[in-house]
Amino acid sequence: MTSDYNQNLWNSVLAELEKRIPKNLFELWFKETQVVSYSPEAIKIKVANDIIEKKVSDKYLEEIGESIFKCCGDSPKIEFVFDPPGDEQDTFNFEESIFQDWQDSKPPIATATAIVKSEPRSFPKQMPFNETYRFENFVVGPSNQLAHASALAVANKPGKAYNPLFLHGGVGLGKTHLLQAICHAILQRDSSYILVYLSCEEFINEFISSVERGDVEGFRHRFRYVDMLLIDDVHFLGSKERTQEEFFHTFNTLYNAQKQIILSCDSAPSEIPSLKERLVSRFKWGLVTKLDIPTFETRVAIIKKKSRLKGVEFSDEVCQYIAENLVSNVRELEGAINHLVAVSDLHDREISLDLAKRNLREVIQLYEPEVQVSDILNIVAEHFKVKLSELQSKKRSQSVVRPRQVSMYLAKKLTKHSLQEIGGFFGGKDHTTVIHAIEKIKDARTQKKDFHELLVELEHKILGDKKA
């Protein structure tokens, strides 16, 4: 058959496919396809690269077959081909893409994204999965109920339930557990599902490496043509301007294609220092939910669950002792459990309350709660009746300047952060601004008794909350 006939036939097939597949997905996976050869027995379809070949053959083979049959009455064997990458480099104006104007007030209209020929298809190295980080091993309580329910919904209906899903909370409260539980649930159901799960630091390093190699297009192919992207510790994007721009476009591409995005962070989107407003806005499009410190009852249940996973049954009194003394996060509880199991195995002793008290003394001291800048910001903002965003802004009214200076002073006194790091929590202020703030508060403290008493009260509240 002639090439004109083949192409006309394929155009008819594409028109039929367009009726069966959502417009944005049709343009993403089928727009650049061509027919190479056709007979009633076999058809060869050319696609841009192997990732499209895998997606189309896994998800749309039946639709293609039915569309061909409707157009010509044949049921040929379907084969996909693509050109291997050449040595030439694709031309692409990176700076123009970086400064492309996007709407911030609402989600962008779905658009097709052309796939440019690049290096052989490869995915970034995944973060290792913990086999115990599954939904059935996650203890649900008042502090994490919504986060758990939303993660479960996303695992059951990726791209449809909540997109993006943004989980935030302190260290060791279960964010990583839920991210990995989603991965385990989806891959158990469909092993061909393409997901990429890695830390924000690894995402940044991948991007930097691609720039150094002159292969930004390869980077884009690895991250934009997946079914799900999961990024842990996304707060590391703060102050990384060029990576933020690249992530912004990656986010838009995935969102437009109805691909699931899941992010975890130590703080809410609006509290990430130096994060561009258009990213903050996009992070809020789906569902933002917080994991808090587990209640006493939840901590007891966590200890029971995790000790059983290690093949040991802790008594109620041992579980309650650990839960009373380690309150900040789940990771502390795991550390105590591991310590007791190791001591029990080493000395062939039963894990009693006496053994726990004698052997967890150092562990409990090791995990004395550490003050975070976010703790200080929350308490200062509450006392002075200002917004967190105002403390981190450039606003210079007295109603904001004084609480901001108090926050910087307390951050220097109660945390281990450097002056430069403290400045980063306040919209990227430099260390000289922090020094000035500290000196102003020191002077006011020595001159005004009521102000001194206020600082003492705030310190007690911050430290008291950490031990509560």
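Rigid core: the largest C-alpha set superposing within 1.5 Å between the two forms. Residue numbers count along the first chain shown, from 1. Quantities reported herein were computed from a predicted structural model and do not represent experimental measurements. First, how it differs from the form predicted together with ligand ADP.
- Once both forms are overlaid on the rigid core, the distance between the two CA positions of Asp74 between these two forms is 2 angstroms or more.
- Once both forms are fitted on their rigid core, the CA atom of Phe207 lies less than 2 Å apart between these two forms.
- With the core superposed, Tyr321 shows a C-alpha displacement below 2 Å between these two forms.
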Second form
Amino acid sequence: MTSDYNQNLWNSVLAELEKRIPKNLFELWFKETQVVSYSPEAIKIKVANDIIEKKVSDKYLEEIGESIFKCCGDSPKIEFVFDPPGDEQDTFNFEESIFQDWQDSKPPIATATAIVKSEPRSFPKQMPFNETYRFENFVVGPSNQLAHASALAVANKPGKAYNPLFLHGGVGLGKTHLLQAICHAILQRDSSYILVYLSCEEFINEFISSVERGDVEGFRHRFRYVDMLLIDDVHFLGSKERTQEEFFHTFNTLYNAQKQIILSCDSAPSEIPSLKERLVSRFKWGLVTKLDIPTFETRVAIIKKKSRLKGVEFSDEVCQYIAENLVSNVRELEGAINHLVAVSDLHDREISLDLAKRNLREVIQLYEPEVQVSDILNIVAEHFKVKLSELQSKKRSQSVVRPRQVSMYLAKKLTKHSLQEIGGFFGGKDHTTVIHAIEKIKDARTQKKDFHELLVELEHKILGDKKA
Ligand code: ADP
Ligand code: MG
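Other form of same protein, the form predicted together with ligand ADP, not the form predicted on its own:
Zooming out: every chain and molecule, the one shown earlier first.
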């Protein structure tokens, strides 16, 4: 069939589609489409880029199929093609209406419309999801109730419940799990939803490589077209000044367009070293919630859930034994569960308490025992030949200030104490003093190799002494 014939046919399909889809959305997604080939078996439709391809194929496939059937009585397989990014034929022009689609037909916000003038090229790189990090696999207890409830609220009403949502807590307490649970829940409900889930490191890498390519504009646009942005481990933004600057603009744009922003971090916003105040304050605009170490009962429930997910049922006493011995971090629990599941598979037998004890003795010892601030003080005092009481005093002579800063730095690194608590060990200093000390040491560590080596040695000594 001639291309004119195909185009006429496609125009009548479009006319049919126009009746079924709100005008602004039709204009946005279908105005620039063309038919490439047509037969009763297959139709190939050209769209401007991958974003449109995703949106149209996820959301409008049925309407397109019905319209084709209405116009010519065929039910061909529908395929989309688009020119790869960077191709000059890409003529799609994003207009203000894109925001109407995003906002369920609310009037566009002035600040947001200003930035979308050229076409998006492609999505930012997406991190893979863990299939099991879903809400139904997350065990709720007093330590994470609020974080869980707020994540659910945001998954149900993106951009409306809390924006941004800032989840913080120590390693292995479920931040990544909750972020991905939000992604799963939303995509399950609406697969055309454009969300971007990235580790902060990926965000930084993408930004740096866009600077190297001289394509910061491209980077900006990619992030500004999304419905939801989730960044895991934002503490890595600390001391990355240019990326912070860029993130600040991305944040503002999405926020103004009422797009949901979700962040996770190992500490509260004000405790992220070297984070600019304007970002700190923005991180607190929505809801800041903390995940704590799960209680014994929650740990038992997590062990049950995780082992069940792996197809093994542990007895109550085995679950309790693990929960009693691995306290501070759910990832450690998982390590123990995996170990026992492997043992049970290998020997094709149920795990008795005795077998669990024998097998976990090794695993449990692998984990660092908890370091106390007093362990750090003793070793630092001994190394620098200062008195313990001096480290904890207000004395400001150089011979004491540096060892004190080293102790604070190591306390933050090796213990689970908050900055405030650490300040408490040093004669009631407030958390800003502790942040200052940590930054000083971080700086010195990157500048002087000797000093870096000294810190490594002290760290080994502290951890080594604990294990002995
Ligand atoms: P974080 O990002 O805070 O370091 P993760 O989300 O990676 O921690 O969690 C570490 C592991 O512990 C993951 O396998 C996660 O599924 C599991 N986990 C943490 N909290 C829970 C919970 N409340 N219920 C079930 N699994 C959990
Ligand atoms: Mg994580």
